[in-house]
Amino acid sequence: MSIILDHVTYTYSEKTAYEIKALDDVSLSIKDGEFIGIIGHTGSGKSTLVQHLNGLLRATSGTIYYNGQDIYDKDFNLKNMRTKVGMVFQYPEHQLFETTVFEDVKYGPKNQGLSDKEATNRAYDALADVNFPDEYFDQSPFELSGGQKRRAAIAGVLAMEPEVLILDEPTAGLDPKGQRDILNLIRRMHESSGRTIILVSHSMEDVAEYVDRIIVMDEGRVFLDGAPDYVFSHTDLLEEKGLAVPQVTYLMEELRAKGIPIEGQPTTLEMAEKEILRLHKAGVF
């Protein structure tokens, strides 16, 4: 599986007084099994970008390839692609609509043409994957807590067995425990299935801890693209764009400025702990 964007531009309200260029000549490649974080300030093009990855939005210019096929070819099966590139929206209410959680999760597989028995099995498996409590299967999705709605929405996409899972701000509005639970769930899904995960987030700490690659968007363009330690080594550039690095990275930079020989670019508490223990054993502290 691969998704390639080739000089993609997208303009809202083109040729009107309200014209806004949301994506500007974006080219990038997403490979099989990657765990990618997309960050950027409000209006940078994050959500617009991911809505192009399964054809929800059509590029004003440029081309998108899925497994080597141009998704804009007239004979390309866009409906099938959307089951393979699943999207979990920022607000789960936008994709929960059935009378019960279980029926909602079954909807996707049934829409794929599976039998009721197959859809039921898919729904059970998906709800188990997200650790959704059995006692809420027959409850209205609109009576759930915020965290439970997130899990139900994710299960509804997982039931279609996508190759790529896109999550747009999946922890928005949750308390710290709920945020950690959802992010740990996403990490376990990536580790167990090997599917490609694309996480849109505003939290530097979250992307530093969980993802393998970060794409920084700014004014509709890819500003930085690389591993977390590479991206967060550009503190000044990120701050110029109204962004920040993880707090622990600032701390380690302060220690380095005081003459302490910090190695590498620690971006998580675990990495910082290992570096401090190394320095302690070396007699620096």
Contents of the next structure:
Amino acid sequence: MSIILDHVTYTYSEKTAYEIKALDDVSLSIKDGEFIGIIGHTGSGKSTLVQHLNGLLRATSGTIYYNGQDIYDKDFNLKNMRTKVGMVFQYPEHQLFETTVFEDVKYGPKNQGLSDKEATNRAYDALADVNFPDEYFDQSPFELSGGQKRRAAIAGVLAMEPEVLILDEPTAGLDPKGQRDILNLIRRMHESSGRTIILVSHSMEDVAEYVDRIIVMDEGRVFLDGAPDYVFSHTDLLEEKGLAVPQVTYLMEELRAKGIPIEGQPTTLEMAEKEILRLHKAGVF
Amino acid sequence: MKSMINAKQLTHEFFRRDEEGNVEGISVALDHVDLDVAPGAFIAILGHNGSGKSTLAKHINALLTPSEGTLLVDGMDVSDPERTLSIRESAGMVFQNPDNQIIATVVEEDVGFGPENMGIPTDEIWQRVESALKGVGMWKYREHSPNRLSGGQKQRVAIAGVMAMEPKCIILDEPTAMLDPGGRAEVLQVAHELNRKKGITIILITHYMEEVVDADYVYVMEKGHIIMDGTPREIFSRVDDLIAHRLTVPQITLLAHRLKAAGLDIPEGILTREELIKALCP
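Just the form predicted alone so far, so send over the form predicted together with the partner chain.
Every chain and every other molecule in the complex is listed next, the one we just looked at coming first.
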């Protein structure tokens, strides 16, 4: 299982005055089971990139291989692939529409051609995966709290059992506890199912804490690509592009500039805490 | 001293009705809230989803009116329908979702819509549009269609639209929820500049704890009540209380709190990296 982008370019409004290259010669390889964070300032091409991964947008040039097959080949079943690459859009609760939560979650698998019984089983499993309380199964999705709606919407995508799950800013607009709950849920899904997860985020702190690999987009190009400690060692470059590093990473760099012998590149609260406590024990603080 | 915003026992109830219009239930979104904001203050309101923050904000520019109690904005009662337009000129509002606030087909016309509606002379409208768009870093997009902008860019245009009306007070209801760190910093900087240089009262409703650090005063809401209020340092000294209320504290404050718990000699209520570095390396 893999997704390979080979020199993918996408141009909006080609050959008009408004022509904009939203993706500019992007080559990437996404392996099975990776947990990837995509960051970039607004308009950097993040959303355009993920919309190519499940064939919602078609590259102007270049191609994409899904499990080795060219998705633009006329014999390729794009509709089938879209159920394998599940997409949770920004504010997914705006797409809830059925009369009950349960019916809403069943809609996807039913649309895949599964029997009612199979779709029901899928819906139970998906709602359990997102820890959705069963007393609300028959409630209208519109009467739920913000966090619950978002869970229901994510369950609707999970019910199609995608191999790859793409989430475009899944925590936007939620309160801090709601954000943490959703991110922990995504982490658990990654750990238990091993499915590939691609998380588009504006929060440097969140990607530092949760993902294994960060892809930084800028002006439609891949600007940096690597593990969090590698990406967040480029503070100046990231700031030039309207981005930042996690607050604790700034802190550790500033301590290092004062001559404190910081080891490594701490990017999460836990890592910074551990490093400061180590130095404390060593008598530095 | 005169207040910019003064709420006394402000209460707002939403009636839930069935299909025939019979009242099924009443939910209290604001429950006897007292609040006083001095002109020129920078106030932040924190609270989890459904705590009543946005309902409060909607009262300040008379989109909602109190079920009980009073709310005065710049001395005008929001319950008085004859004052509604004056209140909206005094208190401009920026909402969470910019798509619902942009109306024109060209960015600069959208920003000019507000002042034009207020009968401002054309020359001054253009000056205001220019300064507002430059203020939010969108000047180079002035001739673009708002439809072609990203969510973050649209939000900055929406803020410029309110700024161009030069209100005495601006209420920002989670204005940065969809912006990247650069955009977030820019919007916050613009809000602080308007506050400092023009003395505009700012009410910032947010989920980002880092954005609250520079406010003059912070209110924390839950279930329609104000459950905590104080300076940012006072509020963020209460790490465990905030977490119990579904909130959090800035990452640096949390780190300092944990280091203190592990035995390091660090004061509570650390807000910035500079403060933590000073505490670590005196």
